[in-house]
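Just one chain follows, in the form predicted alone, and it is written as structure tokens.
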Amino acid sequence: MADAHAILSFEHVGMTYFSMEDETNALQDITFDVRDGEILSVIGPSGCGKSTILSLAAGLLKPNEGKISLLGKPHDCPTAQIGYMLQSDHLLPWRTIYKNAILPLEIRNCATKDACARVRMLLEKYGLGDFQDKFPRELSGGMRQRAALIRTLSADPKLLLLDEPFSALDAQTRLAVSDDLVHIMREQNKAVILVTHDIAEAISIADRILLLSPRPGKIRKQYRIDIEGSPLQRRNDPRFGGYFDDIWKEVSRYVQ
């Protein structure tokens, strides 16, 4: 039964791909809730279908089995609740850092004076006040990176779907990055599901780690990350290690 309290829940869910030739089991049996502030993330080999539990939980797609909700209410549509940031900034070149950020109040016809105004108070929070009549180009890449999470939070979503969004950057800027990302997410309480190839970023950032079992995925286990702090702060825990270990020893099972 699905937690009262959870922002979205999956209860036995199932996902099967068809096509005229075949058919791909991606998903099979996937319960699990995410709650207000908590940061949840996926984790598991190539292909185990990490990718589609964002997409359902985005209302792309319906699931073959099984029952979605969002704030306890049937959810299989696309929804102004749910932001989705992707590997890639996506920012549009031709227009301002502000003019970027407001893009999905636009696109819903809700970019209200209020709605800007709260758009230009979290750009000049988090250290783009100055940048925001900037175009992208003019931005590093971390900057790039905290300019599309705040156009993810625009709408004040409920839920933020994060695709690896720190994948594309180098391993320094990666680390600093993530730290201010989490301290935004954190911050402004969101409940979040991260999906990430990365054991280490997963265990730097998470509250609650999924992994799924190679196609087609299921849970396979869940861990409970009990360590405070920044994701630099972390990983600098003597607890770190023992959570990388026992996780690696479960994912290596899948390791050919």
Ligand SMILES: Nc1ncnc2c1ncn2[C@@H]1O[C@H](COP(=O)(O)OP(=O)(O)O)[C@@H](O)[C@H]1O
Given for the second form:
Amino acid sequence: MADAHAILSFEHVGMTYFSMEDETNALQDITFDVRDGEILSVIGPSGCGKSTILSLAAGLLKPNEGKISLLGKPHDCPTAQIGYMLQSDHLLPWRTIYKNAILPLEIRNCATKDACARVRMLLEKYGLGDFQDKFPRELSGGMRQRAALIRTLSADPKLLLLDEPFSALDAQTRLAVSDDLVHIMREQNKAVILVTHDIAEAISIADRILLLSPRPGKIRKQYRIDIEGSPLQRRNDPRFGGYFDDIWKEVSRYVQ
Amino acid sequence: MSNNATSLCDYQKQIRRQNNSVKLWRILILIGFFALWEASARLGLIDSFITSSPSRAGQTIYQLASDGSLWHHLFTTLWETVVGFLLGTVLGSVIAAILWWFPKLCRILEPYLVVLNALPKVALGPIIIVWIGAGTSAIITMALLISLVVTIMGVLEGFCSVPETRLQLMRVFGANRMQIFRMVVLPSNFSTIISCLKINVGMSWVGVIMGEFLVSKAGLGYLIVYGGQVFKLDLVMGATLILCLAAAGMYALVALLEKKLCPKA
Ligand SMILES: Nc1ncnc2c1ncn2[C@@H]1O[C@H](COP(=O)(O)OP(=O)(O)O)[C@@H](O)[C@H]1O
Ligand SMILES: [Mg+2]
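Any chance you could show the form predicted together with the named molecule after that form predicted alone?
Every component of the complex follows; first up is the chain already shown.
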């Protein structure tokens, strides 16, 4: 069943959180996979289990039901194959941008000369060359998010997990930064799972969209987005509105 | 305070004038207080046998200074205080780190910490003296006890307040508990620890003076108690004045250290 090209696959995954008072069934029967170089977006109302999907994909949580495989093998703990990025950049304020970017390498004890040189190259290439030795507070929100992405790329993961990475930014910066980061991810040819609650953002970025139902999250519908180009170009494409209407129709059925 | 400035330069001038006026008043109050005290003593409005007077207290200080005993007493107290607050801060932080490391231990010990925190540590004075002996170590222990529990609670709270998502991120990067502590938890709480140091200076003074009241043969607390017992109020007042200066000076030094070490805090 699992595709040979799949980087990560979920098969009938279910997840329930327990507490002394009650249990929360967060996810039910989730089946999907992500292929090399593909950007998959997961959208759904808040509380439907999007972040839970990412925690499972990161190996931070184990599912109660079903199976998760990474590169064809069972997956149950964090590995260098996976990068993770959140709404807040979580750059450490006492480290310079460069030092922040090589943090995953330091942690895994693989901050070799080559690996560090690669990080420096990435910083240069993506416009942070002059900021390598600056501290996070000296950078704008968009630049910090770019630095956080490069940190995620430093261990050269196969799969990036992004949890609403743009939602802390203001509306204008948000468009520019998503353009910027998507350009980097496409160029580095990474598989990506992008969680968002913004339909337009998902259409402008993803190759494929999974729409989740309200809790317990189930995959309600999948969409393939056949528009080429950067997020800004996609937003100007005549087909953009069609996709938006399709998805919105589906979403509004359970909004009431 | 009114602000009717018409230019930045004007505004700065006004603020500077206000600041200077505040400073001037502070000095005037100080001078006024001592002048009033001295005058009332000289005019016989108050009994200077009981209240002493600035000139008599000054004379006593001068005598103590010239026969060298002032320095002996001052340094005894300073030493005990510094050792007390450094030890309290370091030991408190280490214990907080251990409790962070073992969350279950932390849960088990929580009620004990709360009780220890509520307990007036002075009550332990006699026990300390019996166990440790009536000497410098008993005084330092007293100072240490007073700052220890507060430090543990403050630093532990800091350690536990690192956002869960940040720890999650570190785990995805493959960090183990030691790396999480060394790379994130400890550095994020550097300023918490430094500010505990600042609080502990004050705590430590309380502990040392209490300790000296109970046991000592030297130190400012000893001078105060001794002066009280033999009804030498000049000595009591003189030693108290020196104590004020020393405590303020030490606080200023630690505040300066804080500013140097974490300028953004
Ligand atoms: N650690 C947890 N313990 C208990 N319940 C949780 C936990 N994490 C999330 N939940 C619950 O699971 C549901 C899904 O959460 P989440 O995956 O964060 O949703 P989303 O990211 O889509 O907003 C929510 O109802 C949330 O309250
Ligand atoms: Mg979420």
